[in-house]
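Heads up, the chain below is alone and in the form predicted on its own; it's given as structure tokens.
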Amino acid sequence: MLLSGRKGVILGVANKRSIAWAIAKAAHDHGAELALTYANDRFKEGVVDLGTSLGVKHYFPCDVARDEEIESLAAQLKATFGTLDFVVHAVAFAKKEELAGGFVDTSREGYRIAQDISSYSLTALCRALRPLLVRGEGGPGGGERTSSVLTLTYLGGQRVVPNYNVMGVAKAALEASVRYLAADLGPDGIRVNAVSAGPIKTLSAAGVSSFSTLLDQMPERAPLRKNVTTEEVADASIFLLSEMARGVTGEVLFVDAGFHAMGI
């Protein structure tokens, strides 16, 4: 098991069919002890009920939006778990207008909360989480041992996709405040990086109008010829989150059955 002694924070479960979840359910399979946040008490119930199948004990609010709530969540972290070995950042919203017509037409307060919530929110929460994450022996071999964060993007942060707008120049952001966050926090052996999944029929991505025709093109395009399962890109994240990759960080891997790789 790749993730066996070890403590982890997981943000971002919304409901069974999330890549969070996904993820979660990987690292209780890999020996990890869990814990979830909510956003507030409306997810609660539902967040608490699908950790409870996993025995996860330790549920935490945390609105990213708000420092005093990621600063509250670190300390009730320090105290329950005392250290952390990885987090899971699986968290994006834009308003739902933002998400149709023309990029052009974004509003400043739209084009605000994507980036405080998608992107932002990362930077605030590595820095309330540092000095829980720990590093020192018992790495493979004997060596070093390294502590890990992951964050969940997509190829509209590289790319142009129809509808993704405001979103996609939100996790291209993402994306830059990963590799900026690496070289900041890799002196202390804390590896950050990106997962960018391919589409997935998940709460968040009902919000973009053309998905279901992403969803048609992927077995016609992409090299795999198919869509990829939040399973998949959980097992990725696992190897993100553990010791078999002590040696990368800053990294965007793509979890899309090939797809960006394709000129279309």
Ligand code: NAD
Second form
Amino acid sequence: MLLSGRKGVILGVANKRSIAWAIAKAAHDHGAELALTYANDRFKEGVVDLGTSLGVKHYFPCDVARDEEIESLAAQLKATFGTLDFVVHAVAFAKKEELAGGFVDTSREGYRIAQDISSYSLTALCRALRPLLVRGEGGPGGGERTSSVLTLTYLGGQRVVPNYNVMGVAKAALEASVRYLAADLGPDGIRVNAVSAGPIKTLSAAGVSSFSTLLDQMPERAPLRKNVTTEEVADASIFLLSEMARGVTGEVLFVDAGFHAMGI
Ligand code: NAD
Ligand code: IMJ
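Take the protein just shown as the form predicted on its own and give its structure as the form predicted in complex with ligand NAD.
Expanding to the full complex; the earlier chain stays at the top.
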């Protein structure tokens, strides 16, 4: 039980295959009290149905493209929980047409949207939730427990992966944001980290050409000779959300069966 008595909000549950859902289940198993958000009304019923199976009582809409929804989420979390111990950002979006063909053909609007939803949203969220996450009384040096912000990234932010295109550039910006946010928020006792997950067949992988080939290659090429599961990603995430990682911030932790370590 690494999160007993800890309160957290998780953004990015779409369905039972979502990485965010595996993190929600693991956080619940570790004793956390949760709030879940949904991107829009289309996802509301599904998210509430899933959350109810865990006994989650708090659900809030949050389209991260909208400042007013981020502000209203912060206000509702303050009213519900008072303070917050962790935030999970498992949100990404690019227009489908940008995720095929050459990166060189990325449109200005396609680039803007991918950065806005998949990268800038982490900074906006950190700014809005900082007053709930801040640890006072001498800060992190004062012996008080830290709070933790976690985002999800992918190898395509560091290396070229076919078709990942504009999402790769957004993940590169997201990972740089993790370091800048860690520097800004560290004095407040707020840690900021990312988990870089291996490929997993979620809604965000649906219809992506070459995805099956990628999944098939992992058991041949990854050091652990397998694909990772959302449960494996969630377990590493619980570590970063917990006080076990109280000395870790600004970090990108790969949970990809070791694939990122390989050259040839
Ligand atoms: P998913 O489709 O289940 O989750 C993506 C979530 O983003 C959905 O819940 C969707 O509602 C949400 N979202 C999209 N636009 C939004 C908006 N404007 N406002 C709020 N929410 C919005 O897929 P997933 O694979 O669980 O993805 C979660 C995270 O994991 C993403 O950041 C993704 O890039 C990352 N990731 C996925 C993989 C993979 O192979 N599946 C690998 C590494 C990293
Ligand atoms: C997504 C596209 C192309 C290649 C891809 C992926 N590879 C992996 C993913 C190799 C692993 C999944 N991933 C890591 C993502 O971050 C996906 C983000 C995403 C997916 C979609 C599909 C549907 C859509 N927009 C999307 N926006 C972001 O319309």
